[in-house]
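In structure tokens, the next block holds one chain alone, the form predicted on its own.
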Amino acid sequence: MHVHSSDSVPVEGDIYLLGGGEDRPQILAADRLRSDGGLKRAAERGATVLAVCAGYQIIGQSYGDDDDNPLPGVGILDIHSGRGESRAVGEIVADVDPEIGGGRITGFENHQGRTTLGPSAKPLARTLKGIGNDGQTEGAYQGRVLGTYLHGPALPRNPAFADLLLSTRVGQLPPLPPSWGERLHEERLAAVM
């Protein structure tokens, strides 16, 4: 189910995927799903949220405008989120915490956010190329909520990422065969490695 930026967001659903924006719509998204509040109810019973490069800053606890004036997040994963001082453009790799699983990832980022974790989010990965959070780290996750600057897109690209977050809902996937997925993943991995 598709949910326009003016629709309440049900909280009956199993997974959401906020995308990436730019800065201005960025706040007014933000805006919107902190005074509905029904993306917050769903995650605190436990749906499972992927946002992705702006969706990911939002639902932080704070994240900057186009000044890096720090505004008020969705506060769902504790992090903040600022301005670099240079933009992050390219591909990226990293391995996710094996507390996790979901191997190897890659995507492309294109962003200027720097990212700092608080106490309750763990780093999704570690930064073997590319920006991420902060050159060492990308994303975060706390419970069932996960945020990454992989764009790419980043689920098709990375099928045991896909994998993990319907594993959150349905329980262990059994492995499928060879696809254009893994295709793609290992074609990413050895154009960049």
The other form holds:
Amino acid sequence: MHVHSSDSVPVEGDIYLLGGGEDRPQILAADRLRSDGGLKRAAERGATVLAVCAGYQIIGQSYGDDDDNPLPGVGILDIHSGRGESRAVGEIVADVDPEIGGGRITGFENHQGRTTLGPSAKPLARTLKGIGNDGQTEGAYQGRVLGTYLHGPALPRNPAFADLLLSTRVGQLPPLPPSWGERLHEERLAAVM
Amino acid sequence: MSELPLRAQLASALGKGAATLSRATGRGDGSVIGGRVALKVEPELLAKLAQGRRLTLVSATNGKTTTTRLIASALRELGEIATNEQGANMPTGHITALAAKPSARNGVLEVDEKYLPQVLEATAPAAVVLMNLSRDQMDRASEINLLAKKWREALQKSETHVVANADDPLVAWAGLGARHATWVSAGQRWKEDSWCCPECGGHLKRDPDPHWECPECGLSRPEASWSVDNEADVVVTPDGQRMRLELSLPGGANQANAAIAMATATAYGIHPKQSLPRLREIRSVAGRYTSVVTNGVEVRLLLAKNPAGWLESFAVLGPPRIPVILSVNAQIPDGKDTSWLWDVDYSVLRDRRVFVMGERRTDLALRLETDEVAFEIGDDVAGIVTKLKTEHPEITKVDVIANYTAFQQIRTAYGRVQ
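Could you output the structure for the form predicted together with its partner chain, given that the previous block was the form predicted on its own?
Below, the chain from earlier opens the complete complex, with every other chain and molecule after it.
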């Protein structure tokens, strides 16, 4: 189901997806998610969360506004984001931590943020092409809460990563016959690497 | 403009020479190179060339080139005008356009959204036309909330008259910065970028369409004096007169563009009765909406660069028996990020035959598969039309929707059709 910024976030969901957004709406979204509390309660009861780009930043401990003043995030992922000197724009490729699976992921990144991980979060992936968190790692995870700078979009373009997300709820999935998702995945890897 | 200082005259002449050379050598329309040469010689040239004229600037995410053409056509009622019809919408293009028509007292310039504040300051225009703002090429374009803020601040410092779409909250908020405004209820099909109040960030109440208001800070839609009745194909003027549009250009977006053009022309003292027949004469704009005949089939070319544009194009498609070809590239002018394909709802295409082509046709294929739209892959328009013609010899029409460079490639394949 689709939840608007004026709605309260239901706590009984299995998987929560947060997209990105522009700076001003991002600040508004973070404030509303914090005061609503639904997303945090859902994560505490073990729901799976995938947050992308600005969504990734605002579920962390803190993120930077226009002038890089730190603002409090939702606090379900132990990361801190600030503004980098240059904008990270372009195709990105990264290898997901083999401990959780998901394989090599491809996407597009477009953000000014640079993210550092606290002791409770682990890097989601190792950056091969592009920037991600800092040029070395990409995204973060902590239990079933996952964040990434990759859109493009991340799930259709990376079927194995989508399977990883689903498997947190339903266990191991038999693979689907390869289709356009796999074709695009291969095509983008070939174009970038 | 004969009183131009010598240096400006020289710059202007050099610019014109470069433009002619660019056209003669087949490198382009000549509209950017000319201005670039001239600007090197005289940085203040745009302001000097604008002096003493009554200019209109036109900006928006979508429909800039078409609306500029419509307004240009209406203003020709008053005689010669200066305009950048080829869509070169940055200061270099404005210089080329103005330098090409030194004696034109009136003019209309399409302006890139990002350059509007700067061009507004340089040219002190009589009118500024603002139509819509929506997500567009997010890897290189500015955030639209930021653009609206910059427009608003530039208008607050200006004496210009704004003609703006009251139904687009971001545009209206920017236009409310101006001291003088004519509001047109021009509609807004794509609403996904305007759920947040531009003033305070609250969730806008948007019911009944086209009304909108912010329950938190009270910002609300300005009352419009012009409106469009899309169903009836009618523009309603400020004195309540209902005028049938009967445009040659298709679709609701162009009905809105025409209403804006008529409102702008009225500000120049041109009565809608005089401007409307001139708008009806326009059949295509720099290849947009034009048809080419290939293999006996009429192929209509629709340009759509972003989600809002695709939504408008779907509304213009012929009946379901007419196949559609979708073509997408991701070169720099298109934006290198194809994520926007996922913002468009393609399910309206389920009842027709769909072909995908272009450099990023795999992205499009995955997107259509996800929306359960059956499709076929093609390499180029000619090949697809040949295939269709072989299977269905009676076929007469095909629509093509393409984003920027994909559109230009197709247009070039048919001799840069206008």
